[in-house]
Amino acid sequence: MDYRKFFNTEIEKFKDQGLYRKFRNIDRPIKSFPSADEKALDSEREVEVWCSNDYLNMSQHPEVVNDIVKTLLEYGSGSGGTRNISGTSTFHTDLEAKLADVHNKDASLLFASAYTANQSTLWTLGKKIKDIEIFSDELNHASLIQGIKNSGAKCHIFRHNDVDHLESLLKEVKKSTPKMIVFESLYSMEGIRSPIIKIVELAKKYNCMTYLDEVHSVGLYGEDGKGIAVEMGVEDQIDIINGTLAKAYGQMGGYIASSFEIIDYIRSFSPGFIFTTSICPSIAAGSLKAIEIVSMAEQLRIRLKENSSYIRQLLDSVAIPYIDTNSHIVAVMVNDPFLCKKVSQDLIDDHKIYAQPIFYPTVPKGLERLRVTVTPKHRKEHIDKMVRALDKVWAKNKLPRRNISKISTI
């Protein structure tokens, strides 16, 4: 077999479909965000970042940075190994206790990433619980899907947020059969919430475990930023909650929060936990500080909500199509992979606005978009500039608008 030819041919096919990804080198100096530096081999330019998952800018918060540097200088850069071989420190155990408190759970367990936490936990449960059947929302994150697939457990996929379809699938399975419903509280590519209360009711009715991904909710919603499950008052009825340190908390790593029994079980049987080097003590220290700040940062959450509402008002005024939600995620719909890339390129070339194009497999084919995220550090003038730029790029590329009679100038 000509291996090189195989790889080149596959990449060319990928490019022909408009699905090939290019990555930009974006350096984000602390003092200038949302302005950042894009660096190429022979050039450098200042751009505005509009697609960061650092939702509350905690990665650049001076107290967080100071705690990371202090810990780094005192304890070094690495953790020393896996959790069972030298890789457990007081920073790790303190952080797990804090995360359990965030979700009002007995305990939590740290992983190298939220992807690993999802994949490893679902693999372990699906593999170890005999004859378990899993019910998964069709728009679940790749990490959830991969964990379920790897487990080999029987999986039923229900239409996105369709509780009637979910119940029809549950009815077909014996009540005595072990079951688990896997879903997200806030879907990251749409900004749409799940009907979490109704799903919990179905879980009770049909004797199911529940696994909830709160990655894009933690720190941003609910009392003290504890997430949507806490906001809706159902966290005690969710068996396992998955979260991340890499978004609202601005660090890296992921975790699950649950009962003592479930956490001890995953800790004891999950290869993705047992055989992975633990996160750096400095990152754990920074995460502890970020959680402390975020828990008291109601003004940041209010500002984020106000900014999100304002950008939607402006998008409405120029009839730019987007998925209308009340979350901090604004999905601007282009619905073509080549045009989506073109819009992104025009934004950065003509207006120095950086918004990464999103296409398959992250979203279904034909639903390509710009996933715009506004942060508390984006001021009114930044939002005005962003929507003006979108308006011009939309016109330049002759893209369809909605309610075109209502277009105004901003």
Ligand SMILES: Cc1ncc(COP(=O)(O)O)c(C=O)c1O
Given for the second form:
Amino acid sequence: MDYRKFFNTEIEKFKDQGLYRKFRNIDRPIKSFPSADEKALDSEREVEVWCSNDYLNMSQHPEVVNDIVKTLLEYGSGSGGTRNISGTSTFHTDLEAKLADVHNKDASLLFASAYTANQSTLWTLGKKIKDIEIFSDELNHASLIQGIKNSGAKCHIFRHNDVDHLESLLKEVKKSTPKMIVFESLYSMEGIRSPIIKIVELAKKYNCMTYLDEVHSVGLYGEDGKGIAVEMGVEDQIDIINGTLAKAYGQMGGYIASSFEIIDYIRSFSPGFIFTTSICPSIAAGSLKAIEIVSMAEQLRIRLKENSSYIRQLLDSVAIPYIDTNSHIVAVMVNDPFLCKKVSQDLIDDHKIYAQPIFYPTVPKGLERLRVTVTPKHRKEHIDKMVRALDKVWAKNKLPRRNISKISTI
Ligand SMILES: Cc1ncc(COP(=O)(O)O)c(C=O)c1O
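Mind giving me the form predicted together with this ligand, seeing as the form predicted on its own was just shown?
Below is the whole assembly, all chains and molecules, this chain first.
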């Protein structure tokens, strides 16, 4: 085989479909965010960041940064091992206790990322619970899909947020068969919530376990930012909650929160937990501080809500199409991979606005978009400028207006 030819041909095909990804170097100085420095080999320019998942700016919060630096100076950088072999510290165990508390669960378990947490936990459950059948929302995140697929368990995919379809699939399976429903509380590429109450009702009716990804809701919704399951009062009916330290908490790492038995089981049998170095103590310390701040930061959540409402209001005034929800995520729809890249390029070249284009496989083909995120650090003048820029770029590319996707929120 001509390996070089194989890889080159595959990449060329990918490019022809408009799916090739280009990464930008974006350095984000604390003092100027949302202004940041885009650095290329031979140039540098200041841009405004409009697609960060550092939803509450915790990665730059002075107290968080201070605790990270303090821990780093006292304990060094790496954790020194896997959790089993010298890589467990009080930073790790304190953080696990805190995360269990956030979700009103018995216990939690840290992973290197929420991706690994999803993939590894679902792999373990799908592989080890004999004959289990899994019911998965069609728009579930890649990490959920990978975990289910790799486990080899039988999987039924239900239409996005369609509880009638889910029930029709559940009915087909014998009552005695072990089952698990896997879904997200807030779908991150559209900002739409799942019908969580109806799903837990179905889970009860058909005796299913439930696995909920709260990556985009923890820190942002519910009392003290405890997430949507707590907001809806159903956390005790969700068997496993998955979350990240990398978005509202601004760090890196992921976790699951659950009952003592399930956490002990995953801790004992999940290769993605066991055979990898634990997160750095400094990151765990920063996460502990970020959780403490976020739990008390109602003002930040209010500001985020106000900012996202304001941007929607301005988008309406210039009839730019977006998915109509009341979450913190604003999906501006372009619906074409080439145009989506062009819009993003024009925004940064003409207006110094950085919004990464999102296309397949992150979203279905034909539903390409800019996933716009505001943060509390974005001020009114930033938002005004962003929408003015979008308006101009829309006109330049003769894109259709006022075709707002009226997908109702639940
Ligand atoms: C729904 C969902 N789950 C899990 C993840 C993985 O999170 P992490 O970045 O912590 O790996 C993401 C990442 O964006 C996500 O969107």
